[in-house]
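Here you get one chain, nothing else, as structure tokens; it is the form predicted alone.
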Amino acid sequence: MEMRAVSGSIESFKCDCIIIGVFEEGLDPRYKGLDQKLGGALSSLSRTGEFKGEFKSAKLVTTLGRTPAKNVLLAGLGKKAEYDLEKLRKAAGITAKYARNLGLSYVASNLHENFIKDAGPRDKAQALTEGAALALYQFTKYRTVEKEKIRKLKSLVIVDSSGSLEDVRKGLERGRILSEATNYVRTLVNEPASIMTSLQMEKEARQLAAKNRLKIRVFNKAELEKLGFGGLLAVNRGSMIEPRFIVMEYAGGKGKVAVVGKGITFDSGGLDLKPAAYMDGMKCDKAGACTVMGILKAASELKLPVHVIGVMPVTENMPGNMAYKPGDVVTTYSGKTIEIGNTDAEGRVILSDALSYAEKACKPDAIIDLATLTGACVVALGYSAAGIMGTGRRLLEGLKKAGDETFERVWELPFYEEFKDAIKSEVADVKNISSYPKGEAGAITAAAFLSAFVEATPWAHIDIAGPAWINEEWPYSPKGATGYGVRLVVRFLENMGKG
């Protein structure tokens, strides 16, 4: 979809549809002229109660040739006092999908011109762009029947009458970059496991590195064996497809952050096989690694003044005849040993190598890992927030702030020393499942396990098992992969660069 910004009056713009915002308090006086041209059609909707401006509502009014635009789409914004950037983002998404689903091709919007406290035209234009571009994402690659009926919005123009066109265009460009990076992640995650294998992940990473001028190093199985990546190799043993360990680097400035992503391309559970109902969506288990690639894409295109290293261990977890088994003891890259208590707790096993490598080989100032790690975190927080734990207070607070700013929210869970006792092993250094009999505090004990592989570097673990994948459509997220984490971490990196 083409997106651009122009100066002018929205009611004078010629297109299939113009989108304007309406609060519950009534039609804004600046649309009085437009309402008069339409014979009072807009104000009468409010008087009759047919359209009350409630948040998430929308109403199409046909102009019958009385204005250059063929239609006016009213976007309900709710109460003025409660309106913020996230509601703008959602309203932009809802109306963009509404227009697309009607078969409209060319629309214009000025939703960014409605007042939001402490938000200027650049931030509002960015939110509008994100909401529309993210909402219009569709994964239709494998559709063959009636594919011609799939509707697409071809162009969305932001029309600015405030005299802030330069700022609006900057906000649009930032929103475009972040949305494209997020949608890129969605596509990688949505790809079937038969397609997006570890070898295809390598290919995608190399293509991204070449296009965005990123450094890249990929370790194959022979190299991993030589270097002692015992965790990744153990999980890979049940698969016929070799693992890959991908390291990508964007050196845009000072302040080095390693971003580690779990890359399980499909998780059967291994010998501790998952029930069928839980296996269906396991192509999503690579979301952490895919998100790291999206973060590097966005950071490089935004030219952030930071140094980012992406670290991605990639394999599938399968129950082949060489699969690792409960009771096995695995020696990791760090030299520490893991007793395998359950082969379905494989994500933390491959991350043990990745975290140690990030700390020892990359020597960053901070480490952030993103992983669809535990169903326990979904039980605790649902799908609207990720769990966060770690050892760097400034790092954790910075990520929480970035989450609030982008609405990719994180919620800090307690991370007491006592939780580390639960992952102690009698035969190895740690065990990959806790000693709690019913799996209590599962998200926290998983993080406690990971902490054993980060010795001194400030570290934050983000369990994205909930928000990485949704089973119902949201205002600017379709069903399936959400791309959660790109805007969150990029905002953190941006804030860090400013500091």
Ligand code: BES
Given for the second form:
Amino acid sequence: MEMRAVSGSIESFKCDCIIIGVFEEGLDPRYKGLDQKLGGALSSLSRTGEFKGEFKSAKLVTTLGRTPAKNVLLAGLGKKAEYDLEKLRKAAGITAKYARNLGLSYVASNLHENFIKDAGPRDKAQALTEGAALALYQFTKYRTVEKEKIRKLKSLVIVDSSGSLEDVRKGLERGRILSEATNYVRTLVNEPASIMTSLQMEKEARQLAAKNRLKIRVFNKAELEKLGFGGLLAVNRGSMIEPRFIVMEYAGGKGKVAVVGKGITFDSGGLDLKPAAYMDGMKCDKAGACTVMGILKAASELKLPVHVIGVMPVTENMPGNMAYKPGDVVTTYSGKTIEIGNTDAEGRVILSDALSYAEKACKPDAIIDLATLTGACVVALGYSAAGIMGTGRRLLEGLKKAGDETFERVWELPFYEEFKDAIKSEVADVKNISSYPKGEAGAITAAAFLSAFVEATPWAHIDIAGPAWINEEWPYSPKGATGYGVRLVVRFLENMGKG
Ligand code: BES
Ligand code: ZN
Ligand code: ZN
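Can I get the form predicted together with the ligand as well, since the one above is the form predicted alone?
Up next: the whole complex, starting with the chain shown before.
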């Protein structure tokens, strides 16, 4: 889909459909002329109560040749005082899908012109672009039947009459970069696990690195053995496919942040096999690593003045003949040992290597990890927020702020010292499951485990098991992979770049 911005008045824009916003307080007086041309159709809809401007509602009015546009799509924006950038994103997503599903191809919108306190034309154009481009994402490459029925918008034009075309274009460009990076992550995660293997992840990373001029280094199995990546190698043992450890770098400025992503291309649970209902969907267990790739893509395209190093341990977790077993003891890259209590708690085992590699080899100012780490985090927080814990107060607050700003929200869980007691082992330095009999505070004890592998660097752990994957459609995300985390971390890096 093409997206661009022009200046002019939307009433005279020629296309299949113009999208205009309506608050519950009534039609904006600026649309009086449009309403008159349509014989009062717009005002009568509100008079009869057919369209009240309720948030998330939409109503199509056919113009029968009375205006340059063939249709007017009214977008309900709710109450003026409650309207904000997130509602704009949602309204843009809902109306773009509405137009697409009717088979319309060329649409125009000026939703960025509706009043929002404290937001300028750039931020509003960015939100509009994100909402539409994220909502229109579809993963259809494996469908062969009735492909012609899959509808696509060809063009969405932002029509600006506020005299801020320059700002609107900047916002649109930022929104385009961020939504393309998010959709890129969604596609990597949605790809079936038998296709998006560790080897394919390496190919994807190399392609991205070549295109965006990123440095890349990929460690293969022999190299990992030599360097002592015992955690990643242990989890890989049940798989027929070699592991990969991918390191990518975008050096755009000073502050250096390592972003570590869990890359389990499929989590069967290993010998502690998951029951069928829990195993379905476990291709999503690589979302952390895929998000790291999306972050590097967006950061480089936005030319952020920061230094980002992506660190991705990638393997399947399978119950093959050679699979690692409960009771095994594994020596990690850091030298610390792990007693395996459950092979399904594999994410923390591969992250142990990745976190200490990030700290020791990259020497960053901060480490952020993203991982679909625990079902417990989904139980605690659902799908609207990731759990966050860590050791750097400023880092954690910065991520919370970025989460509120982008609406990719994080919720901090208590990270008391005593949780470290729960992951003690009698035979090794730590154990990959806690001693709490019912898995109590599972998201926190998992983070306590990870903390053993970061010595002195400010570190934030983001458990994305909930928001990385949704089972129902949302206003600007279809079912499946959401790409959660790209906009969050990029905003954090942007704020950091500002100093
Ligand atoms: N990949 C799962 C966590 C997960 C669950 C991600 C649901 C997305 C949705 C992780 O590897 C796992 O299996 N964790 C176990 C840990 C337990 C064995 C201590 C869990 O959460 O049950
Ligand atoms: Zn698991
Ligand atoms: Zn897992």
